[in-house]
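One chain comes next, on its own, written as structure tokens: the form predicted alone.
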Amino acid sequence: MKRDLPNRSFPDGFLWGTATAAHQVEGGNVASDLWLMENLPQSLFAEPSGDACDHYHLYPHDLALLKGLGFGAYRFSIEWARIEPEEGFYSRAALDHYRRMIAQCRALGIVPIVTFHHFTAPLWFTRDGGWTTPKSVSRFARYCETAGRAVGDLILYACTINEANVPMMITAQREADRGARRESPERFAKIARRCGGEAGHWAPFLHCDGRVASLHLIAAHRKGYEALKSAGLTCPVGITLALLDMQAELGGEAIRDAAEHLIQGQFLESTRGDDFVGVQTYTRIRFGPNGHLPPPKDAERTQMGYEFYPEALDATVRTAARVSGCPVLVTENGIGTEDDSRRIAYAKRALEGLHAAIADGVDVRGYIHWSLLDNYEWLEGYRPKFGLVAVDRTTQARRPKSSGYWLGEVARNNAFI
């Protein structure tokens, strides 16, 4: 049903928010699984993050600063490697941490939206098959449970898992592209040695075989749903996927639906009777009858490598309603640039679809831009910018962009011009 929003306003409630993610900001997260990889020898990241910007300690300074802007929801996570740093110990100290930051957030009147797991885990997970073994589910069951007990009551929504697709998507690139980066299988032998594990069962979320991982990322959800609502949590639950607008050129429509299915549908389909879906879109991806296709050639391009396509918004929450049958929150959109004048227009352009979606009727919740802080970006290091807030790092002063007064006033007005 169409919705009259007049003005390029947005619905009464409508969220508007920031995001960042523990691993990213926090700093010296020492018993996780990429910590490791990142301080190895010759490692595939392009630098290890170290004291990040050290939102572990500066999160009272960071909220009142994305207060101050105008935002009022915070979409973060709780860093599993830290509340359980080995199997069945659960650090109460660690829990009362991210319980205070929880509850900074109520005390400043921003919406905290948790994210239990973000791409990092304990290190004796991934030393132990991660996600390529059915004992995670039990495992990630157990973890939401005993942090949901501890802090749930003051969640005001809660998701799972962080794109909980993309090893299937990093594994299908792969697959289609033998030169894609990837550690191999010596090496991951001479990383489970080190960190005292077998060779085959290193398995870190980033790296690990997306087809058996799927399955029981999938699983993972559910089960961790039902912990979550069984530990008396009452906000909404749900999961976030990494979702690419899929276009097909001529003779392309078949691999795209194929790809659409492995990499996107089954993910959406899963969460059907969900509480919410997150949806992180970032640009599109085009098919031929060859596969999928480089940008174009006159196409601008992200620090990322990708397509500069704000458009994807709009597609991507449409499909995700549409599929899912969920209410939809953008949980991630933004882009990496040291130019933050792009910025401010990728915003504007995929502002302009959302509305333009909400006004067809599509139930979206609220609009989280990825991120507030230009952070550690896993693989790439410190090099990309995201943030509307720019962080020294010697100094660790904060410094807010233009984008994140714009993108502050537009949430204040709850509509933009």
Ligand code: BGC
Contents of the next structure:
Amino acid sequence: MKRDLPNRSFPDGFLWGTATAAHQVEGGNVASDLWLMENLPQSLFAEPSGDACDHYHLYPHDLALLKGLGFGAYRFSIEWARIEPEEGFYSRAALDHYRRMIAQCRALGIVPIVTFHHFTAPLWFTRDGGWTTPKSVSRFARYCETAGRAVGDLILYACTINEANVPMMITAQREADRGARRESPERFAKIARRCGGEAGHWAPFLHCDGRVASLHLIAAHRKGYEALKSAGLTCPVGITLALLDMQAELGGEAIRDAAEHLIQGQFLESTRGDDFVGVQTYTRIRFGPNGHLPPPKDAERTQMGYEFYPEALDATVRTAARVSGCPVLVTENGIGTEDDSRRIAYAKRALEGLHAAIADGVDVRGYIHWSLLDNYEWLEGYRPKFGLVAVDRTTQARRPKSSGYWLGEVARNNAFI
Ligand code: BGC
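Counterpart to the form predicted alone, namely the form predicted together with beta-D-glucopyranose (BGC):
Up next: the whole complex, starting with the chain shown before.
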């Protein structure tokens, strides 16, 4: 049903927030799989995450900052590797830490949107097959149940797994590039051995066989959903997916459709019946009769190398709502850039598209910008700047950027100019 939203306003109760993920901002995530990988000689990672933004200790300050800028929601993850650093040992201290953090959000009137798995996992889990073993499903559900019992009563939105389709996306890309990626199988086997695993068993989320992992990730989401509900959560529970606006030039439709089903459609279909679906989008990809096309020659690129294409948000929220049948929460959208004026330009255009989709009747509950802070961008290290707030990683001083003030104002007004 069409909605009348005058003066670029958003529906009442629309959530405006920012996002982070534990490993990218907390620092010292030493029991995780990636910590070990980052610190190997000749690591695949540009640099180790180290102290990151020390958000583990500075969260009270960061929550106050977020609130002061005008935002009413904060999406962050609780870290499985801290909560269950050895299989079956649940750290009361880590759970209490996250309980304090979520309680602090509630005390400040910030809606806590909590993700249970955001790329990293405990080292023991990844060493023993990660998401490529069927055991992953019950392991994840058990963790959700335990963590859910400890913190679930305070959460207002829960996301089981962040971008559960990403292993499939990376695998599909690797297959399309015929193995032309940074990590050769021999090199990866060597890394696995150095991490105390075997090549066939060592399976980090971002570097595993996506075809096998996807089955378990979908099943783990289902079990995780049930575990959170049985742990007493009454808030909406869903999954988040990385969605690209997948476009076809003439003759590229069939390849596009097949790729879309493989990396997005099957995951969206699996969310049917959930309380919401989290949409995370950054750009588009185009297909021609021979496959994937590069961005147009004159296209602006972000620091990540892909095309500056904020219109992807409009397209992906429509697709997500249509295929899943669920209400949508935009759980990530943003841009890696040193030029903060391009961040404002990006967000403005993305919001124009989002507004049009909502006016056309798409049920979107909120917009969560990635990211609150400049943070650790996985393989790329600290170079890409996604933050609305800059961080001096020597002093840990925070400095809001113009984009932070701009988007905070949009949040306060529930409308943009
Ligand atoms: C991930 C974030 C990441 C962001 C920017 C998303 O795919 O969930 O962890 O930092 O994109 O690349």
